[in-house]
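Presented as structure tokens, the chain that follows is alone, the form predicted on its own.
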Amino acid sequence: MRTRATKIEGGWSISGTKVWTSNAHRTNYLIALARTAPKEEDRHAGMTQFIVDLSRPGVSVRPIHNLYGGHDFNEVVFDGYFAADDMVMGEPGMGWKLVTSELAFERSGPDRFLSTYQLLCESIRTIGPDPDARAANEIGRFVAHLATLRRMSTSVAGMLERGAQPAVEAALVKDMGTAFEREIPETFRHLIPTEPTLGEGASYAELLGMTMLRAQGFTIRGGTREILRGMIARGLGLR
């Protein structure tokens, strides 16, 4: 935690950058984590969260592109961006309290078992009614895999809704989640003779070779799996 947000009148004053930030181009407003108080003994006080208006100056967004030429990514710098005291979450040092919350959402939502959905569907629709052996028991598989996802991701909405913090059941449903994902891609291109392509979709060949460039970061955004193969095994009293 790098970025620093000092007390002056009337709010805060933010400076520092944030790298990796999913459509911040398409938004408006973005909630930002800032240290507020010195590190002390424990690492996660002194946090803090603020609601930042884009328009606003002191704040610029910065495109990153990717290897195909796509802009998803963008980094995000605050240069003495001045964030009203209402624009804070909750109380001052209350950030990583919320920031656990809400990766509880973030990891165990659907979009961490369904980016590959898409691809799923086409590649039954292309293999048809009569797949050979192999084909059937990859097909099955993976729909049994999805129809488990889904159901642990509806339990832990449960817990959410309920007031519960199941991290650690959050972290399982992302862990499990994205090694699915990644799964899909690489499973169909070796059962449907195809030629990947990159483009946006409109065939087979280029859902598929869209979908296999973007699979190698699915299992890193929302937490890497060694770091939620971390807080698992915590969870569970394994280290």
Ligand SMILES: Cc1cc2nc3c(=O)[nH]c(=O)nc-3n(C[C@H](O)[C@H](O)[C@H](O)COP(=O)(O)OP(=O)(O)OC[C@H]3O[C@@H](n4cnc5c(N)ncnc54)[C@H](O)[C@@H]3O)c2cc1C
Given for the second form:
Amino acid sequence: MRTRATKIEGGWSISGTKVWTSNAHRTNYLIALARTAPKEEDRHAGMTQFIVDLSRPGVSVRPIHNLYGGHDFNEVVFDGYFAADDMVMGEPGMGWKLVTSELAFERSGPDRFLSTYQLLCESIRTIGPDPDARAANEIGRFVAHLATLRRMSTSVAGMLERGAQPAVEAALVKDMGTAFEREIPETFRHLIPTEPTLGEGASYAELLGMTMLRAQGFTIRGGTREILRGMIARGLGLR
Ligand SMILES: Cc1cc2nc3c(=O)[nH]c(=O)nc-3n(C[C@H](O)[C@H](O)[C@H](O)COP(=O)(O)OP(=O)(O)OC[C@H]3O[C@@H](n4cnc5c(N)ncnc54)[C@H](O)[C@@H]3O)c2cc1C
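Any chance you could show the form predicted together with the ligand after that form predicted on its own?
Zooming out: every chain and molecule, the one shown earlier first.
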């Protein structure tokens, strides 16, 4: 993380670049994590979170177009953006603690296992009420996994509600949830052979085409699979 915030009179001056910022072109504010003290032995120290007002000078949002030509995310560039002292979240230096708690929310929510749900429903509808044994087996397996993931997700939500820090549990939901999301297009494109097409419609062919392109990012956004598995292994005392 190379974006820096330097202390100046009455606030902080932020400079640096952040790629892959989802929906920055649709929002008024964002939260930025910046380095406010040099990297010491503890690499998690010296980071601070700021609330950034995107209508102010010193910050610009540049579009990044994705594989299917859509505009969901951006590159955000800070060039001497002034953040007043009262725009610091918590205290200076506690950014890492905040960001890891926020990630527990991001990694365990329904958007980490329901991204391809619409395709699952449309696939089941397309197969119809008399699936062959192979299709019935796959549908049963997906529905069972979905019910389990939902239980796991609500369980982590309960821990967050009680003020716990379920970072490892949330990493587990995200790793299993995004593997589930990615398996849905892979499985149904073999079960229902159709030429995938691009479009924002709700037909099986369009949902399949869009989902196949989108799914590549699911195991990257919010933390890559390898990083999450490393966290889980550490949480279990295996490394
Ligand atoms: C669709 C999408 C939307 C996003 N939206 C946002 C957003 O709104 N806000 C935001 O802040 N970020 C967002 N991101 C960024 C996202 O969080 C990062 O891309 C992600 O965490 C991966 O970090 P990285 O790109 O630096 O990859 P890297 O960390 O450089 O990883 C590259 C590869 O190396 C592997 N790797 C890295 N370190 C290790 C290691 N120690 N051991 C083994 N393997 C390793 C990774 O698993 C991966 O395969 C988004 C990304 C995507 C794809």
